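Here's a solo chain for you in structure tokens, the form predicted alone.
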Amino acid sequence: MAHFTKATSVKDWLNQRLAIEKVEKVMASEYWIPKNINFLWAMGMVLAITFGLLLVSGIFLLMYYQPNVETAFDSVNYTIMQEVGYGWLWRHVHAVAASVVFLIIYIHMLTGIYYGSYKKGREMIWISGMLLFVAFSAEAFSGYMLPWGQMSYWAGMVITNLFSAGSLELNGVVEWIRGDYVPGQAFLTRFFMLHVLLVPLAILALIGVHFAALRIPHVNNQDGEDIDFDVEAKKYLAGDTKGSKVIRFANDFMSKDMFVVSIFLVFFFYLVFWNYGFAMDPVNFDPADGLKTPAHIYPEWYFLWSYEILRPFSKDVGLIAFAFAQVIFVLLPFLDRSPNVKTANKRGLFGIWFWLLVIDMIVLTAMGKLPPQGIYSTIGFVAAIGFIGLWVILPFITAIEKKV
């Protein structure tokens, strides 16, 4: 009984001070989701044990990464993966995370962009999720640099390149950013920066933006329906469960969310376990060489979309296309100028539209990994134009859209 009391005590301290009931009431127990929405909401929670995941596999593999270019390659392929126990696991759980992670941010910038959850003021939820996925691309190329092998070598000597700017040649800025003429010590250190503290404190940041974004206007739904989730969350609070429209975040949504979750982990260990050599590029087993080009450089497979969009021109056009694929996803919400905020599928022309972006992204994808050469080529041209066309008329279908 005295320690019951003793925890109450404390709980109420700390109750006052930190307003604990609060903020649990703000972001869980009355914090309200809409009824009709189905797994593929969950896709925000997968992401967050995922980030979990790297976060914690990536301090395992901390504590033997040595970022020196004469010592990184041994440290990792020879250190971790056969001498230190299990750490051969906590590599295939990163490099197998990292990969995943796109897989999944792609899935949930697809659904927002299908249930048009970037609309109606929710403008910022968008905006800070696409923040949130340059973060976590910086973080991943970042990241490829560390095992210095010669993919890393040669993919971060391609892609610093285009820092240069074209025809515009800013070599001293391409300098300054390896930190020397070529990929060296000063270049794999302060990507080894980037990669463990200034990039994931970006993350974190912005996930905690993200979140408050979300909370304000409310989740969206997939029927599009307008609730007004303060009238809502009175019947359910009323004992209404059954007819009000919403739901608890905790730990109603929740429990649907973890069950989306361990079904994913079953899929994520089994890759880990089973599958794994997908998240390693062979190439990069052989230790960065700045006097041995390999065959045919290329980008993870999340990467490749866009990298296929800059291959097929001039350099200057290049990078003015690389560019605008970068950027044009954050100005979606204001390109979109239906009123309607409804799925795609009940929007005419903005289905057609979203299902030839979802193929299209497919088939530059598949073209990236394949050398530039003969029908490859004419393909990846025809794609990367088809992605850039594909934009350009997004403002005019969505414009004589009748709101339904």
Given for the second form:
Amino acid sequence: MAHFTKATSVKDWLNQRLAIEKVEKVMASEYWIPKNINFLWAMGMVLAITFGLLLVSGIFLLMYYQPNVETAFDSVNYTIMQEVGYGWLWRHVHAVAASVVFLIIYIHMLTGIYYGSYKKGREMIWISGMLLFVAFSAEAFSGYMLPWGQMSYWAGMVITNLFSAGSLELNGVVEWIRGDYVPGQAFLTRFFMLHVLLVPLAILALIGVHFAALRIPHVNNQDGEDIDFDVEAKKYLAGDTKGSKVIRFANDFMSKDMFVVSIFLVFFFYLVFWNYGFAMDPVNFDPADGLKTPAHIYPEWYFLWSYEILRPFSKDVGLIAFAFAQVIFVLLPFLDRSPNVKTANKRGLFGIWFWLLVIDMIVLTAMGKLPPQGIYSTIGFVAAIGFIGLWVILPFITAIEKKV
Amino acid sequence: MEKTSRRGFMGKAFGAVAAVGGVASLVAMKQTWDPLPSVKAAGFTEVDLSTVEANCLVVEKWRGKPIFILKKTAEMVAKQDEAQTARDVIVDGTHYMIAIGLCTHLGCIPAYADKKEIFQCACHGGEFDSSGLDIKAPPPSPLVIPPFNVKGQTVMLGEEGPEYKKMKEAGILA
Ligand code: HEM
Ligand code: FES
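The block above covers the form predicted alone; next, return the form predicted in complex with its partner chain.
Following is the full complex, with the preceding chain placed first.
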């Protein structure tokens, strides 16, 4: 039976019941972080903070937002923006954070690819990270429906139509998702539910899994060195803090993390106050109209690359290419056949592959924003083929990679 | 046969209860997302053709979707091939195109260019001719013809009239 003694302090009282000292060690003071890492390893913390900003600003928006096709547009554009004290602040924070969070996610992902942080025990970190990417995409899309402007309506129309699966003509599935023949009240309320409850819940759960997946393999480092954390931790605890290759997560590493976060926050609030325009599409300041398509329908910048993979092909091929682009990153740990955990630059062909992928995704993003005509269509087509090609050759070029 | 252990039995019993309950709740969840009866019943739209002008696109609304009605000039009809004419709704000798105005690619509303006499979709660059046939990808098929019933100079959308049924049999609705 558990044995309890009279507590000597509040801390001791809690300790006997919750083992808080043990928990603190496991999660913070004896969670070891390599010294050999740079500011790119702070992106995860920046993401967590940005999610916090979305949560807080979202809660305040929720107090005046009305999920009704008649009143949604005005509740956002009139009530929140003009009547509610500092309502505009919550909206700008929410919109800018939703956009910037994807910039950070892409940096975080590319960092992982560049340093090979997705293999040799780190597969679950990568997979849970990609699930977070999917969940954030769903969160951003469902949120985009809520102001019920022209872009909300038409993006909703186009994206839900993807579920008819091309020539399979599964129109029943599309109508089921919408609860109507076209986006309407049922559609708005169910996406509201997804946006404020179900998807955020999934995100919170996935963040838990992502962190848990980090605990055993620990974070990677700049040289991909296979650190023996037990040995280095002993050295550190024995007092050889200089000689040890690791430091404590809290407070030592956290202080570096939070320093990067403060730089990020200065940049973030600069955008919120002076340069928020990029995060709010002007077309969405017209109320939804089912009888008028905007001249150009394009998604927010962070979806442009995958949208451009859909666009240049015929309908069925386009859908298959799009589906490929959506899932292929998840398989990275298994498509990379090389055992090397090293920076891309030291991995020969893989280094070239990495930079080609980055350039290709930037080209796709640029073309996705331009109207689908003439030379833009051609460049987009080549870049889309290039994207698929890069993933097809990946297993081959990594299989012949020399051990370094 | 071995005596099944009590724990094994309880495990199986729980599995059975959970499976029945799980399937039942999936049915309920699926149906909750179905379009409501009021949405499905959302009715019929009557269109008066007598006021329509030639080569000038009229857009009506039916079940929340835009419906294109294009009265064709004699020259337009003369230029048409058989496949195009087969899709025309003919009322008192005048040819009309009637179609759901949603691009068959991903559902944007194409715009009518009356000089070129074609529909152009701004979303991904698809094009349809004045009979709604797809003439430039990505749209994989012609504009869809909604159920219609001609009554004198008016057309009732949502009702399957004899002309509509004939088109349906000929397989040219989309
Ligand atoms: C639990 C957290 C969240 C809550 C309670 C919440 C709540 C809301 C509400 C009520 C709106 C409608 C008001 C408006 O349009 O400004 C909204 C919009 C939006 N949300 Fe969220 N949200 C949350 C998290 C997120 C996350 C994680 C993302 C994206 C990564 C996101 C992306 C968006 C977007 C793109 C809009 C449209 C903004 C606009 O058009 O101005 N939200 N959210
Ligand atoms: S929706 Fe018309 S071309 Fe894609």
